[in-house]
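For reference, the chain that follows is the form predicted on its own, supplied as structure tokens.
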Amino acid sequence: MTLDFASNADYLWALLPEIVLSAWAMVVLLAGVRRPHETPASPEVMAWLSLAGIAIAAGVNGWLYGVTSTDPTAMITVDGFRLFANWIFLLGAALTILIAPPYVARQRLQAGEFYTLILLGTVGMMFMGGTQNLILLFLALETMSVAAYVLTAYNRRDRRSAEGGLKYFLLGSFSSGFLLYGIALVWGATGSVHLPEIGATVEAGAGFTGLLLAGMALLLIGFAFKVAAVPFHMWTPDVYEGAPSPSTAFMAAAVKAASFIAFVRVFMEAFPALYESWYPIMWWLAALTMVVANVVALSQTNVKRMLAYSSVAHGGYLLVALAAANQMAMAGLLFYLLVYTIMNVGAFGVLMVVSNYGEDRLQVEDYAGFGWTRPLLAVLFTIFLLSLAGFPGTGGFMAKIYLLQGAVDSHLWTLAVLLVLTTVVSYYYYLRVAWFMWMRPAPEGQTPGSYWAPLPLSLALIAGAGIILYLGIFPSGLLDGAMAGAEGLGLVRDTLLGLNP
């Protein structure tokens, strides 16, 4: 099937997935209402019907990989980097919504709302991935940014989510003025916000110099703020610290993976002959995030904090391939963000059972003789720590090797190392959780039956380690896929017009 967007059926064709997951939201929230005198609907089957529209989501982004898109100017491309996106997107809401239903019963949240704004949040974020248009982009990264607000805030009854929620509210907001404000002066320098055509216009050297690079300064700011890169990253730690488990696990995952897939979309079409201009910015903003937050790291003692700056180093990773900029490193962006998403996700359900669907018992210490009260869980947990510091023998390792390979692609010598030398770092606080786990002694009085791990949520995290071991054993099917997601940036604007270093 062919659409050239000369009608609005074809952006309706085009948008599908996105519809089917907007409406199907709406049944959610629907199902979820309840008069006061009625049982409250249960998380499980709540859980369930979420699900069921990510399903049918999924299956119309495969049914896309037939259609193929012939109008340039359209807002909505049909590209593989999209479609591959959305993979990404629709992975990560479907691990979190299948790890969520015990702690939202036991905290006694809204599940109806809760899943609700999972899925509008994914919905937001398939827009990011899809749209050649910065103000759709700015429109659905707020749709997006919005649901994260709520999630992190929305446990009411806990101070700490009041607080986490404020304040990424507060700054999520400032860095979306800059965002707005770089797309202003983008718009003034080129007249276009159409990605295509801003890159057309600064190749043909036909924009306003000054303000261009202002505009493109002021995006690329506000982008950082939205991966955390240091030393934007400040309200990270507390705002996954406070926020509901579930919460944190989907904005450590799929919301960095969507801030990711903009920024790549937006640098990579709109920005590839100002090349020279930024990469000197994106290196310095890739080395400090791996040296800060692997170091910061070392010395946390709560486990959820640790792994908030865990997913700041891992933006300095990722941030190495936006630096290189090439086929290589792009598709290697790709690959390491559909792993993260597991081995994250994954990581964050079996803390949740340690911390028995709350708050509490986040310390390292409360990992003690884990590994011999519930050993099927600390091995999972161990294959995820073990895949987020890259391991050999899964996929985080195979995720880093493709970094570097692009880095390397790049000549980017100095970025390799570093990559290299703060991934050995990070063996320490990751290990350090696993040492306590099988090393150390269970409490007096800890028993087996003290930590309960409902059947979805088990065969979530079995499936997810066993796709992490199969990736870092047959990485080959994944990396071709990616590879040709890639090719939805035109090979990286035909690398990047030849001005890679």
Second form
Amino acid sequence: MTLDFASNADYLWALLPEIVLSAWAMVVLLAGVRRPHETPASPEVMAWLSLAGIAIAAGVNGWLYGVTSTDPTAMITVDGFRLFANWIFLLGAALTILIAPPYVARQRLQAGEFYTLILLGTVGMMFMGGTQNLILLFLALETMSVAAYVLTAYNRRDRRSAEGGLKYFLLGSFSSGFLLYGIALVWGATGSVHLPEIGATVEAGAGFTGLLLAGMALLLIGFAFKVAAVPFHMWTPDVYEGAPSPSTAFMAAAVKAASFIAFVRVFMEAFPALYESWYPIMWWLAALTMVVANVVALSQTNVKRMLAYSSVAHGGYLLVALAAANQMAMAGLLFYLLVYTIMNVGAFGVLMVVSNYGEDRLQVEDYAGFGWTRPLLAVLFTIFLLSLAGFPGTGGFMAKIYLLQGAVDSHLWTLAVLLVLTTVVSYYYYLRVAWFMWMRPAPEGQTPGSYWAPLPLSLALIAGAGIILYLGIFPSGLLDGAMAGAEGLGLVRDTLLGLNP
Amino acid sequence: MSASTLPTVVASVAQGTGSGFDPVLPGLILLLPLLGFALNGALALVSGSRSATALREGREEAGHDSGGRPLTHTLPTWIGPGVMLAAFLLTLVNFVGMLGVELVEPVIRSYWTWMATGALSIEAAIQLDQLSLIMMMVITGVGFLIHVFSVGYMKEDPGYPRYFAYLNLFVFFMLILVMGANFPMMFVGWEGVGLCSYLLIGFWFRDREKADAGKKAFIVNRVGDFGLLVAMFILFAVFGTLDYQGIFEAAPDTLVYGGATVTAVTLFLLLGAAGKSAQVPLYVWLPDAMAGPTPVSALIHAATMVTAGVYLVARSSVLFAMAPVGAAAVATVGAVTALFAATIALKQYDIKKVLAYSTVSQLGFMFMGVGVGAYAAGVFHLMTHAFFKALLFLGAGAVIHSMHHALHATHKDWDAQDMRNMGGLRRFMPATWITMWVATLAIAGIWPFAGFFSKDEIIWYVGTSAPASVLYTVLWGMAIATALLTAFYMTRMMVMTFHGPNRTGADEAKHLHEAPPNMTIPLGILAVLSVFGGWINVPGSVRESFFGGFGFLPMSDWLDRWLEPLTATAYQIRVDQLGAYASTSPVGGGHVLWGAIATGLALAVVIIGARAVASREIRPAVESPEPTGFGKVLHDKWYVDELYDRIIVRPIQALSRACWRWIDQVIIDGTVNAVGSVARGFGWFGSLVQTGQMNTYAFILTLGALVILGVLIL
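Next, give the form predicted in complex with the partner chain, keeping in mind that what was shown is the form predicted on its own.
Up next: the whole complex, starting with the chain shown before.
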């Protein structure tokens, strides 16, 4: 099918996955409505219903591979980057939905709205990956962010949840201000909000340079906040720790992925000609993020907070790809985001089991003997932890290899070495949890029955671990897909060399 | 680059089949231990959760029950050693197959493309050549014997199936390490054996100290891994491939002899090898690793894993031949380690600690060998050492097993591993006593035991590699000194353990007993190998001039010739650049003379040492005075652990804590307090968010934003 966007109906086709998912979110919302005296909607039923919507959207996303767009100025693109990004978002959402039901049930959260927010947040993400228009991008980002704010504050009975939500909202709005201001300045400098057009104007040397640089800087700051790059990461630990665990899983995985996708799209399509200006900043953000996040994570004893810092650290590795800015790095970034989404949601899934779907048993000591009490869950958790640490044989290892390859292609030796060194540091805090699980005796009175892991959650974890291991051994298929997705996004390698700060 | 290496791979596969050697199911050799791991692992999970339940419900631990053993115990007994036997037989078939053909190029079996990114293409491929087959024979052969021994040794442990699962997994990774056809494959094995070692050291994890030993091994090995990774990066940057074939064939033309690149690569490889093979300064983890079950020490920390560094250097012989500085560093590190560890072993009382430092010392010998370009000699010593050191460890295991039973029977809380509590055990454990003496004579370098030939060869090559060089003359002296120290501390260990009066106690002595046959038979087989294992590589000169031709031994220099396809290039480079090895030692005298001197001196040390130790009065550990003077320094291992703790461990802990405290407490709290008081002054902002922390976050965010804006605009 070919779309030329001559009629508005073409937009409907190009946006079919987003439309399906939005409509489905309404269905879920309505299905969850109950009168006050009625029994609340079953979280599991709601979960399966939401999952059906994701499955349909995924099917439509697959169908879009057969669609070509002939109008490069349309607000929506149909390119490999968008479609690959959609897989990441849909996968992240699906896994979150699968692991959430017991938590929703035990904390007596409103199931219908919870899943609706996840679905709508996902729609926002899909728009972020699919648009080349800065205004639409901003709207999409706000759609996603508002959903994330609410999901953070979703547990009204928990003070920490409310506090986290408020913090996230205030700081998020603050940074959205930067983003919007940046869009305005870029528009002022180039007269366009369309990324390829901006790119062409900048390339031609037209536009007002000072204004353009200021606008670009503000955009960079806004995105740096969204991806939690040091020193814009301060909100992350508090928000991730305070939010209900399924929300944290969703934010640490899918929301972060969406922010990176938009970050990449804007800087690779609008500002490739200014690479020399923004690249040193990216370099420092990456270096700072990797070092600070990993060092601070070392001293965390709360596993949820450790995973929050770990998520910041992974953001640092991904920033290396942005600094490298070649096709290999972009493919590595896509690959990494997909793997990261799986292993992160998986880790949070087991964390929820151990913390008994509450916010109490989160200390690393609480994992003592878990391996011999619930061996299967502990094996899965170990796989996720090893993958997060980048152990050979896991998808996380291959993902790091591809990022490294991208960095090396752009001759970013220092960043490559930093990536390896900080990865080695991270072994310590990931494996410490594994060590507690397998090498420490369980406390008195702990029985397999003290951990409850319902079927959808176990299913999601087993599937996730399976994919992680598969990708560790046979990564080439996915890499080919990621390479196709990154087609045209990398800068020409020659322009990159000899630019180390 | 990768485009040009790919056809090579394909071509060599074709050549491999064409040259007459057709490997028999090489993949299955790998898969068998993996299968064992999967089966035993599943049984371990079943029995683990069952025994956890049993514990909680106050029942006796599963596996400790007096009646029939549960299936989770009987099955691993057959699966664990079974897969090893099958793997060994399969390796043997391949070995015999390779014996009959002149294999010049290694046979490479590629299964799938593991990673392909841009210029980098890495195949999941295994390589069968003379070196990997020798290593596989040692791993599966000695490994099988140790599995059998473990059946008896671990019989009563509740973690029995888990133990065999780890052990099988270890063998799988060790085989990957030696069979991989490129550096990344080797690295997978390298990391995998590290993981298994970590799991097995901490096997009795209920014991805090033992779990800490596992952690220590893990952390020290990360330092080594870093070196290996950097070396791989440089190799890839230079060669564009990480296949052994691609690198080693291109190296002589691509690299400059003695250039900075190859020197850097070899030094980083040395760092990696030193970590895994417990060389100075990274040896500290190995003695602590003795916390694991004794058969584990035999398999992992004596026979196989710790020799991976030697394998790495031998495998990269071409690179080391091109980097005289790197090679000299290997030899020097080896010599220093050998001598240093031998002095510590002189004053240890824990039988396993003696063997641990002895292993470190012997690994130093192997490093000396491969460092001076005698790769075959290094591998030779690796092999004989696997025989006699595995035997010593297993023998020590039998002793500890027996001691443990005796002390347990009367509930005496003495240390079952302290040699001061033993004495006179030969009456109770004759088979263990005899086999361990065989191994002791072998490691002491007494003719005609296995260790004599391999150690003598290394000492000889160290002495003759550069006769004019002061460095190598010093190393040669250190090697000889180490050999004599080895003879002494091993004799001391044997006498303290097996001779003299028994010091365990009258009641306890009644419970001392010989190990069961499934433990003594592996000892016997290893003893035979410790005697005859060295005869495969008797130097031609010794053979002809000394014994009228050893007529019944057709195979002088067999191992040298066997490994020649792999070491020929390195040897040629060395001869071209540095000249051939000398025919006399630094102070004169030929190979035969020095062999005779060495064995004579060693024998003298053994006899005099035995007398000296036996004449001294030894009291049980609890009654013994603390060592004093220099003996205390040796007993406390030259205080290296304390030194590392002071200069490395504590500063890092302090840094991490400081970072946390500094960032969290000073920056956040400090700024919070400062901003907070300002905010209270303004009132409105402070009341908006009660925590006050938001101000800080926004403040820092703005600060960062200003920096970025400043950089970009100004």
